[in-house]
Every structure is written in C-alpha cells, then in structure tokens.
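For reference, the chain that follows is the form predicted on its own, supplied as structure tokens.
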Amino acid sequence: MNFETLLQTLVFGFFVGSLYGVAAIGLSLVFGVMKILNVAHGELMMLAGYVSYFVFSLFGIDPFVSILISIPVLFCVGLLLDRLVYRRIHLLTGEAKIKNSLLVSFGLSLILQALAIQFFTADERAIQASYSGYSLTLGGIILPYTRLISLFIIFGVISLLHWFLQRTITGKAIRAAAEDAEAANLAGINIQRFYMLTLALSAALSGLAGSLVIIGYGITPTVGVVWLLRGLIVVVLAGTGSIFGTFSAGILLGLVEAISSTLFGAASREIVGLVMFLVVLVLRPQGLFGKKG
C-alpha cells in the first residue's frame, strides 16, 4: 500500500468514524443521564432516514435541508417515547431500569422494524442528489462534496450540543440530572420533565444521523440494526460523559475499520470493531475516554 492509497483510506475511515461518533452521541446521552439502554436507537434512525427519502422524493427538497424537517420530526417522536414507554421506566434504579429499559426497547424496535416492512417494504431506498457524483480533489485525494457538507454539519451540531449542555440552564440541569438525580430533585429540578428532553434530544441525534446515512449508504428496514451495533461499540470504547469521547471514539472506529478491510479484505471490517469491543472491556471498563468509578 503506497501512501497515496493510505491517505485516502484513512480520508475515508474518517468520514465513515463522523458518522459513527454522531450515532453514538444520542445513545451515550440517554445512558449516561438516564441510565436507559435504548436500543430502539438505530430504529429511529431507520425513521429519519424514510423522512428524508420522502421529503426528497415526493418535494424534490435537497437531502441536506430535509435535515431541518427530519430532527424536529424525531424529537417530537422522542417526547411520544417517553410519555408513552420510558416514563415508568424512570421510577426504577440500578440494574432493574437497566434490563426493564432493554427489554422496552428491543419491543419497540421489533415493532418498528415490522411497520416499517409493512408501510415501506423491504426494498433498499437511497437519495440521489444532482451532486452525489461531485468531489473535491487535493493532492490527490477524493473529497466527495456529500461527505465533506456531512461532516460540517456533524462537527456543527456536536458543537452546538456541547454548548448548550456546558452554557445553558438547561443544559446544566441535564447534567446535574445525570450527576446525581436525588440530589437534583431536592434542589427543584423536575427530573422527568428533563429526562423527557434528554430522550428526545437522542432522538433529534439519531434524525441528524439517520438522515446523512441515506445520503451515503441508502436504508432499508433492518439498518439500524448495524447502526446500532456500532453505536454500541462507540459508547463502548468511549465511556460515558464527553460527547468529543465519544465522536473520537467513533472516528478511531471508522480509521481502523477502514485500515483494516484495505489490508485484510472487507470481511474483517465486521469483526475489528468486536474485537476492540471486547479488549476495551476488559482492560478498560470505563472506556478510553471515561473515568473511573
């Protein structure tokens, strides 16, 4: 592999690791504040990204702006979440809110998936814009026009979330929620109110994501599964409690997935990503980027 061909792997292994590190961002959120294991996630993202295919397909809206419909549409869907299925799962603790919120969960996105397939079919759906086939080149290097706007946003949006959770009233509440939910109570913050907030930020998260996955790689009814395996993996590799550790920890991911299916062929993408899943467990429970208990 010459250097031109690494660079350009690696290019590449970035962008893949952007869309990682987004994914994982709406899952670490809700486990790191709520305590809740949502793996309903990717289903969600599944949904934006049909959102976005329609938006495209039936008004002719550019696959960017439909962004702007996609997020607020998955928000809203996050609060019908949790006033519908999480709420009660808010009363437990320790381990019990843990199984009970994977359990919950694992239902919705079975139900999901099957309204999907009846509403939507099985059939792969993928959006095309006029400039899908544009890129930038330097030094050799393919930039697609696609991925770089993706990656603008990403970096936007993260930046937008860690403002508003460091600098804001409510972002501060949020944390204090996840800090110490008891001691949050006493001092008057309503921790429902701000858990319900903080599941459908997730799920305004998994809009953004879901919506750039059909953008690069098209949906089909089952993909959030894979999505959610790898968000999985990232919180994972991450820990809990920075949403930059965990973007990183996505973008580490997608550089290793992509070095490796260039050395060792694309089979071995698959399973990288489970073997550092496992040595990260084992050697660092608290994960690269997450402090110790």
The other form holds:
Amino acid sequence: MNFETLLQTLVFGFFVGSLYGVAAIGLSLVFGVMKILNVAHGELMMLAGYVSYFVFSLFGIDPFVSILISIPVLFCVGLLLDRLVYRRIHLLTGEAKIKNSLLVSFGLSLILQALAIQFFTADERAIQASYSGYSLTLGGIILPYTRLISLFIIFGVISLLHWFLQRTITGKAIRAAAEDAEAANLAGINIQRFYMLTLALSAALSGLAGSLVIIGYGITPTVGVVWLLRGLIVVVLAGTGSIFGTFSAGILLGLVEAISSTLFGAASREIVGLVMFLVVLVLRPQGLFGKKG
Amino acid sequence: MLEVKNLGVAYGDVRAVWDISFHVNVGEIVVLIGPNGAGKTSTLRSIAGLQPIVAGQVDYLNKPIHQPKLFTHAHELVSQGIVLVHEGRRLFGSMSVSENLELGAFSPQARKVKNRTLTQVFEMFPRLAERKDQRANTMSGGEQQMLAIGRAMMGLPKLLILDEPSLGLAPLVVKLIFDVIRELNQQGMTILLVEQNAKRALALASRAYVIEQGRIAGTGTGAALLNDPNVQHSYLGGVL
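Please supply the corresponding structure for the form predicted in complex with its partner chain (the preceding block corresponds to the form predicted on its own).
Next comes the full complex, this chain leading.
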C-alpha cells in the first residue's frame, strides 16, 4: 500500500469518525447527566435520516438544509420521549435505574425499528444531491464536497453545544445536574425539567447525525444498532465529561477502523473497535479523556 | 416559621426517623444535637425536600409543605426561602467558585438580585473573591465550606439549614464559620443547625433539641442544655 492510498483511507476514516463522534456525544450527554443509557439513540438517528429523506424526495429540500427540519423534529421527539417514557425512570435510583433504562430503551428501539419497517419498508435509502458526485482533489487525495460540508456543520454544532454548556446559565445547570443532582436541586434547579432538556438535546444531536448519515452513507430501518454500537465504543473510549474528548475518540475510532479494514480486510472493521473497547476498559476504565473517580 | 410534627422518615424498610417534633421561630438559631445515626441528617433532608416523609407533617410559614402524600421538591422550597447546606458541602467540584455561586442564585427572584447578593457574599468571605476563578474541588476544606454557605446565601434563604458545617475543619476555620452563622442570624436570617461540635453550637443556640434514635430526647435553651449533666456527659465530653 502506498502513501497516497493510506492517506486517502485516513481521510475517509476521519469523515466517518466525525459522525461516530456526534452519535457518541448525544449518548454521552444523556448518560453523563441522567445516568441512563439510551439504547434507542441509534433509532433516533434512523428516524432523522428518514425525515431528511422524505423532505428531499417529496419536497426537493436540499439534504443539508433539511437538518434545519430534522433537528427540531428530533428535539420534540426527545421532549415527548422524556415525558412519556424516561420520566418514570428518573424516579428510580442506582441499579434499578440503569437496568430499567436499558430494558425500556431497548424495547423502544425494537418498536421504532418495527414501525420504520412497516411505514418506510426495509429498502435502503440514500440521498443523491446534485453535487453528490463532486469532490475537491488535494495532492491526489479526494475530498467529497458532501463530507466536507458535513464536517464543517459538525464542528459548528459541537462548538455551539460546548459554548452552551460552558457559558450559559442553562448549560451550567445541566452540568450541575450531571455532577450532583441533589445539590443542583438544593440550588433551586428543577432537575426533571433539565433532564427533559438534556434528552431533547441528545435527540436533536441524533437528528443532526441521522441527516448527515443519509447524505453520506444511507439508512435502513435497522441501521440504528450499527451507530449505537459505534457510539457506545466511543463513549467508553472517551469517558464522560468532555465534548471535544468524545469527538476526538470518535475520530480515533474512525481512523483505526479505516486502517484495519485496509490492512486486514473489511471484516476486521467490526472487530477492531470492540478490541479497543476491551483494552481501554481493562487499562483505563475512566476512558482516554475521562477523569478518575 | 417551621413546624415539624411527628416526623417519620424511612429509606425502604429502614426507618431513620421515628417521631420528631420541633419548631423554629422567626429569627432564632435552633440547634439539633445527637449521636451519629440519630436521624438528624434525614430530618434536614426531608425538610429541605430531598426525601419524602412517611409520617407526620412539616409546616412552613403556616402552610403544610410535607405530608406522607404531599412532597414539595427542594427547588420549589428554595424559591420559598428554605435553603439547605448539605452535609459534606456537595459543591459542583469541577466548576469554578463563581459558577457555584451563580448556580446558587438559580431561582428567578434570586437571579434578579444576583450581583448585590454576590457582593455581600464576597464581603463576608473575602477569600472567595480572591479565588473566584478557581475550581471548587481544588480548594481547602474551609474554603469549600465558605463556598457552600456562600452558594446557599445566593439563594436568598429566609430559613438557612446547615448540616455539620464545621465537620473536619481546623479550629480557626470553625470559629470563622460560627461567626458567620451568628452574623447571618443578626442580619435577620433564621437558622436551623445540626452540629457535632455541640459546645460551640449550644453556645450559639436560642433553643436546642437532643435527638436520639430517631426521637426527641430533650429540649431547652442553649444555655440550659450546656449545663444539663446528661448532655454534658453524652455530647460535651463530660467536662466543661
């Protein structure tokens, strides 16, 4: 394998890794703040993909513009899910909470998959925009425009999220609830309301991720689990607490997958992430960027 | 101001508080003393709206706030003026001093006068002003306790509840904390205090209650309890 092929592989790994990062930030936000694992996160991405697909195929709305629709739609789905499903789980504590969150969200993911097969059929959908085939070539390396725009949008959104969590009082309240829910409650913060907002934000991020996935890669009703698995690996790699840490871990997974599939064949792609997952769990359980304790 | 009637608190099948009744009048410093595991912290957590009660009733400003079937959450009580400084301080350790204080003024009415309250907090604890950009968990125990009290002040408490504010602190800092409690009281804040340091606490108290095994075992003015032979024996090390 020559240098150019390697570089090209890494570039594509970087692009897909940025999406792993976004998927993982959504998962990590809910896990860090609410201490529940939302297994249905991948299905929320899948739904967002279909939102983009249908507004494109029915109304001809540009897939990147459709993010402006899929994000608010998924934000509302998040609010609704919290109201109908997760609110009951917040009332539990400790082990009962994590166990029930797993069971309930796993059930939810199955239901969403079944509904998607029913209404959208099991066919794979993707969006071919007029500019889909075009790319920038830099020193022999191909940079498709769609991937570049995706990356640009992702950087914008996670920077905005970072600013929101670090600088605004609402963001600080979310961080306070993540750090110590009782102490936040004693400071006058209505925990339930901020949990609801957190789930909605996470769903909105899955909205972004899902729309970008259908532009670059394609969506089926069962695609969620693939992205969920990648997201989980990234969350474990990164540890919770840092948006850019999680994003970097996403990129890392993308790069490692790309290299291993070039070197050892496409099948190794599925394995390498899980191997990293195990190694990090054994050697550095707080994650690469997480803090101890 | 606060009236606790036959309070019962349980964690699952484990009863922490059996039958506790006491009251706090406006402007008082009321102290609860008692051995570890007597139910003091559970009592405070219930009053502040962190733990539902299983028996009895708690009234605040002549209105019931807690009954076995009525639970007012902590954040609602903060806007009504009940603020608890939890045992162990419970700061937001990864955030700065300023951010902790800002979050203390989260309720709408507190947020409106945030800057004015902040000036008062910094006047009372100049150390916090010096360290306002420092991460809370990198400060000393004494500074952290100042921040915990400062954060509570930001919520504009009418009734400030403190759980073991002097625990694990150096004697000089303990004195500072008690001076601050006295000063806040003189400014008109009503105080409910749980303390291991019974001698200092009783010296400060308008009235005090002794809690043992989830029940009230005695009550009196601070001075009366300081001179009570049983209290001296059990909580004041037998010497005075």
